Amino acid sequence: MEILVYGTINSVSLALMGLGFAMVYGISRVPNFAHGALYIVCGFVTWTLFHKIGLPYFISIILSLCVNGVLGILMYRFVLIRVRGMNISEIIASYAIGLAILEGFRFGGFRGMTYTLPVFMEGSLMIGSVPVDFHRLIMMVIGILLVAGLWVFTHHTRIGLALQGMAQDERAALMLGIDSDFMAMLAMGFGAVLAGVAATLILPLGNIVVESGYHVLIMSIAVCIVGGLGSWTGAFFAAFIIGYAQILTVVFIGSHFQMVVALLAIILTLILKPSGLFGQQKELEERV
């Protein structure tokens, strides 16, 4: 019970950790390697805000998910059009920003035990003999309802619909009339929010630290690159494999396997099937 119930958690934790960048990746073809440093940003903007300034908590939050909104659309604007379709060039480019922004955090002295958020409702519930927590229970939820109201999104929206298009056949999409660069750039924003809700959800459970930027990062690419570069479904169900891989490592082997888990999935898919198990699109092999 107790691998079943944190197993399904931590499977929905890495599937919000690599919706945006599974987001940005399918509908732009850029890899979006500051992913991490705006999960980030969003905790130290909505800690600032709720802390510092003495905003309730429930604007800092969505102040914090617009201020990732504009950063990532601004990210793009001014710098990852210009590298747009050079592979290794997209890669350095946006490492860069994220490099810049995680190290620049640490600079300014964002460091320690002090920076938390608060989870948004205290106690336990038991499921079977498991105890569970109810901002766990809580993120579970939204995790879900998440992954389905991109899905009504992406299917029934104008927008959604221009997205998914762009994700399909980008030149199909622009002869329909469909602007890719300006479609790229809601990607971005849109991935950059997803990174936020992350956020927001996840870091109440422990603490604001730079190094969690660079795990996110991770462990986004390792489920993006299992489930299938440019496959949202893949990495949802990616999340799942890597998620129950990674309980039950820690179960059976020990906790410091953990992050190996992520990394042999990598390398073992890579060398398997480079296009992923939900990978439609052969070309990527040679680019993975």
Second form
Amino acid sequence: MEILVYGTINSVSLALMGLGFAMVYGISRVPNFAHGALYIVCGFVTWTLFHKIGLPYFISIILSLCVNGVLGILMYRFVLIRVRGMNISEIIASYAIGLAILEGFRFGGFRGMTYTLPVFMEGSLMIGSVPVDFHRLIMMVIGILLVAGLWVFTHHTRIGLALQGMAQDERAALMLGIDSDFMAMLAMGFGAVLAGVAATLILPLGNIVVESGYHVLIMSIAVCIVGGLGSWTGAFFAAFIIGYAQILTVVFIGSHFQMVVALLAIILTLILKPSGLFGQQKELEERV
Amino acid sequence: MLEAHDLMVFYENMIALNNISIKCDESQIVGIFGANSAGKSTLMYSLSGIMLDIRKKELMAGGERITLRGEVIFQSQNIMNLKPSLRAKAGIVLCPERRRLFKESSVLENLRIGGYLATKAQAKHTLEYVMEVYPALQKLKNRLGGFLSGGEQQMVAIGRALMAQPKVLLLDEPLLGLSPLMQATLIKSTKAIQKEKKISIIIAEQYARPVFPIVDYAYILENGAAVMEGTREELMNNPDVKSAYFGVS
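Could you present the same protein in the form predicted in complex with its partner chain, rather than the form predicted alone shown above?
Zooming out: every chain and molecule, the one shown earlier first.
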């Protein structure tokens, strides 16, 4: 029972971390290595707005999500647009931005364990014999709603359909008047907002520390590689696989092996099925 | 309406289009005929601006250097440096070679992605129109693009291009790999679309025979150069064309 409940919660939080990365990569083919940094930015901005400026919690969250979106758009508009299509440079550029942001925070004095955000709702609930606090439940509900919302967005709105078209065949989308640079910029903005959503949901459970930026980056890459780069459904299912695997390791082997699971998953996937569970690109290449 | 003057395209030092000038008037169907590698697709890409995107991508990836020269005139404006997405907005829509459907989206979604530039009313209206022209798609609405036969894919591809509200529709090898029966159906519907929507259509095709009856004017490309041009009647009665493209000696 414990495994089931905490496995699901862990999986949802992994899915939340990975979604933004998967979305940006799926649409613009830019691996956004600043994803973890954006996640942390949202945490610290919310913290600053809430604790230093004294805005209501909800408003500081909304504002910091907006900040994140704008940051993502600016990052694409001024840096990544110049290197788009050059695979290595994309990674170097986005990772450099991420490093600059994360280490900038560290340099600016955001160190230690003192930065926390309040949970949405105090208290806990018993599911069977397992106590679960409300915040984790809220996180799960919002996570699932978010996935459902994204599905509706990409299947039923003009912009969402255009994003989907671009993800599948950029040039064919271009022929239909879908401007790929504009769409990639939008995708980057959405990805940044998704990183922010993940941050606002997950960070109240612990401290906001710079290191978790790197952790989130690794986890989201693991999720995306296992699920197949560029596939959102893949990322979602992979999050569940890794999530449960992690909890199982925690229960049966020991909690410090948790991180190994994600990295092992990457390695195993690359050896056994390099295109990932739901990836198509490599398979296409093999066919050609 | 859509004209190209002295268009030249080089891939590195290889010349793909050599001083081509073509012209498509309002409500005209223009045929571009030529063998493989004659430059048909390059011409279509240059007209629709996709060449600019290809050039950019090649530059980024450190691939081939592509050079473009000449002018493309659309509604008496030089659009040679206009981005492909803006050209599509202006009304030049390409239906590409090998269809390039969105394989993981359903037929309906494919069409709706095509309607990105259309207003809601236009999209609804055009969607109905597409279903009317290609009744076969009605039943396949929810089938994924990758699971369609070649002919069905081509219908979706043309329908998708129509959804973008074109003024000039560029069809690049629409008959590629289709059965003669399907070819005839598609050609008939193409003519019907042109009549109904009052748009211009440029068709690039290897085999002139199935397309020839509906074109008003045609160009014949060889090695990147337009070696012959004329109205349908002129070309029909030209002995060289007869032997080379109709197999009649």
